[in-house]
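Presented as structure tokens, the chain that follows is alone, the form predicted alone.
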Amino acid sequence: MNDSPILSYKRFKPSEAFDAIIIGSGLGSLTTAAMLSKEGKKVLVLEQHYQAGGYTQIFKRRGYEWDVGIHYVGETHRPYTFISKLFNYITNHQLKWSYMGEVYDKIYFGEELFELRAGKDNFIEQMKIYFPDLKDQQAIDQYVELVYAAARSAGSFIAEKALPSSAAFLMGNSLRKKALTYTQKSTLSVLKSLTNNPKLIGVLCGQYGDYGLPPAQSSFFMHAVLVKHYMNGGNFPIGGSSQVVETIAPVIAESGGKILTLAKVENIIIHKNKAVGVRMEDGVEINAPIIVSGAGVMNTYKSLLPSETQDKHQLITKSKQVKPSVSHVCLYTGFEQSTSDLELKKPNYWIYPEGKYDHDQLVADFNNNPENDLPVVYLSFPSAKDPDWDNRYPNKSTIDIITMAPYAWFAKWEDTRWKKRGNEYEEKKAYFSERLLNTMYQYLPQLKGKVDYHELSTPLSNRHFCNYAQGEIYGIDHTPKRFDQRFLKATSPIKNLFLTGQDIVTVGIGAALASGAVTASAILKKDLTKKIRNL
């Protein structure tokens, strides 16, 4: 029998007993699996696609490699942080990171440049250089204080999500109280309470694409957690995003666990309100005493459970209280020259139209007419961020170019097959590709005429590969209403069925990682996060 922890379900049908089955192989699932494995549990991870890793996976074309979900991660260069300790724990210290340097994000409004510098004091100092007015400087100080206060409230808010219903009823309100001060306000309302300078608000919200909602729609809690996450700079996995699953998989294998790809789960088997196994697409049933879904809350409750279970616990009604997050298009570009020859650097670019600081208006205008200004264009330079890149791909470079795009613009092709969607679809892709390339050339003119290969993903690509119904990149929208939903947690009303992934916490790599620890703690009924903090 093959000893690799990652196998194809087409070639390997599990016959042995497992302590837990996990649906999906995103970072939340992998973290849950690794932590259970560290506690001696034998875990089976089932991934419907040919590659494991969820948004941490890569894909290759024409001799290039692109990371689909990891563009930068905060805090992993600081060994005493929770995220750094947890990554080390679930990978046996095998996952290594490269620090992006003093500047991690560059925010452009036309030709106006605002750099975000690593370190709280550096961030504040740089912002005050850009905004020398005394009132603006006072607002900057107050803003950073609020960001840190909101981020501090996240720990107890997330901890409540691991509690069983009875304990949550007794303790939940006190654990959530501080965070609710920030979750129930929009980002824009908080910033407008500090300043009436639209440019300052626009700049401070320049990273909103990392969670997908412009300021008037997003919860300030989400905004603050994200900003704080990157306040000390960004990092990129050495060797590329594929190293995440490659370093976690051996830990799962240590306790006899497996990761199976091309293993689509048709539904979760429920007996007397207890999850007892899964039924595969080919009809095979695999049983285990613990079932975990990392497939997303809406996918789980709407698609993986029998209708009688849905009705009994009003799961469809609960699911209607939240809505999918933003969808996007991403142009993956490749160049037959090294990053040094092309003068590519590590910081990300956030590009907005000149003089237009109202992010909500830009998004609304674009959604109404795709020929209007692109509301944001994000440039990421993975080949420049990864110090191992040149060893794997000498004299080559890659850039990711991203903007938002409503799913509705592509919905007419949702019943067509990948790569066989027809000429009209390809024409729409070509239109967006050209606009994104032209934006890149405007800010990096040395690249004009040097693109060797490019390929555009759409919301339908995300739907196909990550199984999100509307191609959403961040799961559930991070509105104030989202954070009021008590059903978004690791435990479920079905005995022995647990949830993990960004839907139960917040968006992003750090949140998905934390969700895995929360879910493993809920399963084992002990606080594994305390163990990690004490490492």
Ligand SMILES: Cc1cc2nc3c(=O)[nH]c(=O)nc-3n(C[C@H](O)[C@H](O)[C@H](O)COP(=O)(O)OP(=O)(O)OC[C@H]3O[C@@H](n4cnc5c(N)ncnc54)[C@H](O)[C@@H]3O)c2cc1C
Second form
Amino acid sequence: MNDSPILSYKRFKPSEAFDAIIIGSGLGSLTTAAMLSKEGKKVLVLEQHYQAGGYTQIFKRRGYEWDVGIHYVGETHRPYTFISKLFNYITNHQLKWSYMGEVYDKIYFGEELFELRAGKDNFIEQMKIYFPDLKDQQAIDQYVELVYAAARSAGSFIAEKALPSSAAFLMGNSLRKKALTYTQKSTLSVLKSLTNNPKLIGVLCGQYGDYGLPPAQSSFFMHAVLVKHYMNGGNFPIGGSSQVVETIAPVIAESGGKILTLAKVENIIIHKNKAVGVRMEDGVEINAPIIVSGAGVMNTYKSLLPSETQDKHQLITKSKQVKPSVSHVCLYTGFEQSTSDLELKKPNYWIYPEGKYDHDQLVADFNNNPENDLPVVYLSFPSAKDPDWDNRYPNKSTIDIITMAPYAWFAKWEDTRWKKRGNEYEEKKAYFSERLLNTMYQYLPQLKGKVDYHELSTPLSNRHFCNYAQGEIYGIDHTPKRFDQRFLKATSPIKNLFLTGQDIVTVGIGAALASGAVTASAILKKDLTKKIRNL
Ligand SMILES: Cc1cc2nc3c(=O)[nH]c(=O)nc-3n(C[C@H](O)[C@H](O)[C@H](O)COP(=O)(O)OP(=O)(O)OC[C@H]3O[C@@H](n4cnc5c(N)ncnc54)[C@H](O)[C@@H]3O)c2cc1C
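Since the one above is the form predicted alone, can you give the form predicted in complex with the ligand too?
Next comes the full complex, and the chain you just saw is listed first.
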């Protein structure tokens, strides 16, 4: 008998009644589900993939395990932060984190290394060692102050997203006002107002891959929220990122809820502008008084609703105001030696070509010609970050190697089947795999000849497994324009239909978590975030 609250759709009896149905099992969905469950609601989570967790999922091959969308998370080592309290609440304190140590990110331009040190003062002090010129030092101080000010404005900006339209009409402008100062400026314009040193700008934007847009295109708000999020260091889930869903699922089960895998929702059933249920891919209809979509706002508004509803609320027109974020290729590598034997450490590497500090130029050049410099190569060392790894996988190690790659380069294979996309596709994968491996060997020469297994994911992998149409890794792109879209929120113009996940707040584990709390508050019409803050 299978007692796990995570089960295949095939084992489900549609006659069972639920208080709410949630589409998708990403962290936003899981958080909403757990919070509703804590308030006594019986929730059904429907996930199209065979693994639950959205981008927190793991996958296994040939005796190795890899995480997909968690390399590090800020704030979980500080017990009084909202993120810590909320994770503890929705997991009954079962999700544990391991701190990455003093240095969380290492930014390389060729051989030039810039380490990001945990703690505001340490961060500033270290940057000033790299940039001793007085003007640069002043710019660094001003920059950090601005980062903190912008990050402080996020609370009320996000809170507004829980309000129904009438309340948002009355209070929205004042709740958004502070944040708008930062959301509507590009990262580059803010940095240029502080310094004209391109190297300093290049270094301070060295983590831009965490939100996917180079400085001239990204909103400074996004940049600041991200930089502040990691300013006190990074953490990794002990036991790997599968622990996210494993520790939340029992809480969802406390009120009788379930998570079904291989459960693709075809569309949301609307009756007289009210969401009343979902229709599954096999035609089965499941009804519930509340429907939540954590499947991405684009998916929800463009694919899951009937055309009359789309037209009535101009949802297609609204969706055209935003665009999908970047897509990527990731080389998942496995080694038959322990992390200590291989001398792997915890900090992530962000690798840029020597002396090229203009991230926008690098991205543009690469998008024009894939044979140009890789605009960034990111190395993450999950087996070194997880203290439980050696218990689960003795004498093995893993490294993820990532770069960006436009969906267009892979689009011609979008109608082919996973693992059966043909020789040309495999050749393209081999090309990127080799370039990524060579970059890794440059920085970690001790690994040469030691890769036991590697497999490259492409934007089509994300499309297949997470149902993002263009393989986008971060949902909707984080431009200034995105942050001006009032429709990216928990409530919708359709009665009893709610949204959650990264698209209604921003990319990131912390943000997806917060989105879940915002959505649960909107559904129950009470501020659950206050309850969490007071824990
Ligand atoms: C490569 C990568 C690295 C990342 N690294 C980090 C990191 O180090 N730190 C960090 O904080 N963040 C990181 N992120 C971002 C973070 O993982 C995401 O922002 C977050 O997990 C998104 O959560 P979500 O709730 O929006 O849902 P998602 O995780 O996007 O999940 C949505 C789910 O909905 C399902 N779905 C879609 N359509 C349907 C349908 N019709 N029926 C049923 N189910 C459906 C999908 O299959 C998917 O499981 C990373 C992301 C990626 C991709």
